[in-house]
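In the form predicted alone, a lone chain appears below as structure tokens.
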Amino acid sequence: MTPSDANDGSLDVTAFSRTIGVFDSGVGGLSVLHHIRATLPDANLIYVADSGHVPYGDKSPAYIEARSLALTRFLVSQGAEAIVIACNTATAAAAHALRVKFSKMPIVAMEPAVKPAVAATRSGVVGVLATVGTLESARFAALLEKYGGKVKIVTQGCPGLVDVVERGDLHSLDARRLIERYTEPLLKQNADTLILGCTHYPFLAPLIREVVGEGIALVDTGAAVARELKRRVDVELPAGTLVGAVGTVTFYTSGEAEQASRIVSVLWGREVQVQQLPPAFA
């Protein structure tokens, strides 16, 4: 395995570092990976963008579960000792199945940030931007039942936003028009807090901010997921680490590797090479 983002060569950290596997329907989970890298700088990270099957939002739960199982098997085959499902839709469709199948390893999943959004709102109205799959899931319905009684929660499915991020069109006119279309009904209902309910959406946060203004709070869960991952691995995967060690980051895609390398390099903030997922898992 050739890492695309390695340590500086001054320390041999292979024997000391934990290996964390992360997957998403595409490149959106990189927003979570940034937080994981900051929280666990010594960990070796393996990221899979399932861009050959993106978006998950219009796929059946059974399809998403099958893809999630295949990607997790690949990550485990590469030495992953813990898994992060960096995708809200895959969390809703497959988190339970993965935890049953891989019961001996930490599996950390996404959850729309309903609780912190409810705490943050001043108007008493929280808007949710998410994929249709997330909004229709039983997991999201349970969150609304748990916290929705305290405030009004209004939801908006966002077809096309994932595709915008997958193309790297973070500042395009097409992206702006979609954001205007999806945020307008939420703002008309007096929402002053917007949950970014898909890991792709934080990459559009600057454009969303331009559209909705400074008075609207934007909430995502990447940092909370990274903190939960650290808590789990510190308890369940105790390992000696070298102080100051920097782990490796390796990227794979089930889509087209050259295109993925271009997009991931932009979103990761440095040039990387994305490898092709082996056919057995693609």
Contents of the next structure:
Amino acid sequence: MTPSDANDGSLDVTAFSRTIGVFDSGVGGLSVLHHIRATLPDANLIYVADSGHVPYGDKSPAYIEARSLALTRFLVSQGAEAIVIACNTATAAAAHALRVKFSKMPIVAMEPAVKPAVAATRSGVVGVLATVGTLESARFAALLEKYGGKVKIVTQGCPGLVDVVERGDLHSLDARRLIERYTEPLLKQNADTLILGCTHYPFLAPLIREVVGEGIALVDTGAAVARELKRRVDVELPAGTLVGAVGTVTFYTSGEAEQASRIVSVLWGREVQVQQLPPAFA
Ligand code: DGL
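Switch from the form predicted alone, shown above, to the form predicted together with D-glutamic acid (DGL) and output its structure.
Starting with the chain above, the whole complex follows.
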């Protein structure tokens, strides 16, 4: 069958595709969703922004675990066959619990890109920008232990930066001031490589670049997560997909749907309608 046969209107091509559920505390995970869409264009994607509960960075691990379980249950109820935790903070707090509870399902999680940053630095100092929740987690300590090696790793929690992205406020003076405040101590300690350890931050990369200058490498994990997802679903969900099929992308929020539609449309790069998460999961 050729793609044109598939698209003659008589066949729902999306019914053949794999369905992937993706969630974050808010709109930050859209930075990962862009990579997933490019890597698995035939997959049907369902994205949930938990903007009614953002930020996760200052919440307890138990709270984040409960939210992650509720969102995953919702995504599974919508047909998700694999889950991407597009959030470093939720990975640290809930990846283990999700993998225990949904043990039959591929669950792809993410954490700050310490390994590639350690390989890239020439000054021998790597800076990590992340939420306080991520930086204080046992999982992050284990990551440093495993990949830190002889490199000096300096960390910086960034309260307020997630909220800036949630407002779609990517170029404001407020955003610039926060970025200056958070990057300055890292640069002073001679970091030449900065890890964007929260999925909201890639949306601020142009502003971060303006603040820190050209000589500093910015490292993000979105592309690696999408590659890992493809590797997993190709092996574990090999269901037939049609060559050239284009999957659907559906958006939900636990926050205010109209505001979410406006921000998600900007960050996703085209006009979309975000639906309200049903109250049982919100
Ligand atoms: N986007 C998230 C992360 O990757 C969470 C940010 C937050 O809600 O504090 O860590």
